[in-house]
Amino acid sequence: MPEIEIRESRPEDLAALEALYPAAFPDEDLLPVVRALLASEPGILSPGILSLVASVDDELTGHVLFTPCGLSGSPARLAMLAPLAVAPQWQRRGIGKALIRDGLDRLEQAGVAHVYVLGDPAYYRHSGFRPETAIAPPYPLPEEWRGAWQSVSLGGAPKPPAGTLTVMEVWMQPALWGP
C-alpha cells in the first residue's frame, strides 16, 4: 500500500471531492451539504470546520468534515463527524480510519472534548466511537438506527450532560437524520 497523505483540503480540492461522494454514496445526494459545509470560513472548528483529505500518489482517495457543535448549558466544545467519504476503489485499505484518526488527533488538539457520528457502528468502532445515549441528535432517529449515534470522548474529557446536540444549520434538515 503506497503512503496515504493527510492534508487540510483546499479549494482546487472542491473538482475531485464534487467526483468522490457520487462514487462513494450512488444512492444519497451529499454534494449540497458538502458544499455548504466547504463555503464556511476554514479553520479547526474555530468559526468553521475542520476539513480534511486523503490521496494517495497525488490522486484524492478520501475526504472527511468536522463540523463544530454544541449543548445547552455545557461549555464543552463538541463536533460531529460527517459526512466521511472514500473512493470505492481505496476503500477498506485504512484511508477513512486515517482520516479520522488525524481528524480527532487535531480535534483534541484544539481542545475539543467529544465527537459524535451518525454511521455504521461495525465501522466506527474501530476509531473509538461508542453507543451514544445521553446527547440526542438534533431529530429523533428511527429506532432501528438508535445503535448508529455514537460518540468518542477525547483526552480523557468527562461526558458532558445529558442534551440534545446544537449543529450547523446545514444539518437542521429532517431528511439527514432518517430514512
Ligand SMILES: CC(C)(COP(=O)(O)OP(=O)(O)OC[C@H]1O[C@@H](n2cnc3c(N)ncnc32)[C@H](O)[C@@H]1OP(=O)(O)O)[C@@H](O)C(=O)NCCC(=O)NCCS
The other form holds:
Amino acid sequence: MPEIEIRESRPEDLAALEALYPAAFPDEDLLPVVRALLASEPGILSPGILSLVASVDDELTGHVLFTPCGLSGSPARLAMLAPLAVAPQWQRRGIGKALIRDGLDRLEQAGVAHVYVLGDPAYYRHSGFRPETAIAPPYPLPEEWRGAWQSVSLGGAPKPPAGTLTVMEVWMQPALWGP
Ligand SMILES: CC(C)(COP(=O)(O)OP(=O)(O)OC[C@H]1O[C@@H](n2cnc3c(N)ncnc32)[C@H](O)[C@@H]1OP(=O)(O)O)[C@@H](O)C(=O)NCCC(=O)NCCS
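The form predicted in complex with the named molecule, contrasted with the form predicted on its own above:
Okay, now the whole complex, with that chain kicking things off.
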C-alpha cells in the first residue's frame, strides 16, 4: 500500500471532490452540503469546519468533514463527523480510518471534547465510536437507525449533560436524517 497523505482540503480540491462524492454515494447527492460547508468560514471549528482530504501519489482518494455543534447548558466544544467518503477503488485499505484518526487528533488538540456521527456502527466502532443515547440528534431517528447515532469522547472528557445537539444550518434538513 503506497503512503496515504492527509491534509486540510484546499479550494483547488473541489473538482476532485465533485467526482468523489457521486462515486462514493451513487444513491445520495451530498454535494450541495459539501459545497456549502467548504464555502463557509475556514478554520478548525468554532466557527469554522475541519475538512481533510486523503491522497495517494497526488490522487485524491478520500474526504471527511467535521462541523461544530452545540449543546444547551454545556460549554464543551463538540463536533459532528459528516460526511466521509472514500473512492470505491480505494476502499478497505485504511483510508477512511486514517482520515477519522487524523481528524480526531486535530480536534482533540483544538480542545474538542466529543464528536458525534450518524452512520453504520459496524464501521464506526473501528474508530472508537459507540452508540450515543444521552445526546439526541437534531431530528428524531427512525427506530431502525437508533444504533447509528454514535459518539466518541476525546482526551478523557467527561460526558456532557443530556440534551439535543444543535448543528450548523446546512444540516437542518430532515431528509439528511432519515432513510
Ligand atoms: C464507509 C467508508 C468511508 C469506509 O472507508 P474505507 O477506507 O473503505 O474503510 P477502512 O479501510 O479505513 O476501514 C476501517 C475498518 O473498518 C472496516 N470496514 C470497512 N468498511 C466496512 C463496512 N462497510 N462495514 C464494516 N466494517 C468496515 C475495515 O475492515 C477496517 O477494520 P480494521 O480497523 O479492523 O482494520 C467507505 O467505504 C465509503 O466511502 N463508502 C461509501 C460512502 C459511505 O458510506 N460513507 C460513510 C457514510 S456514514
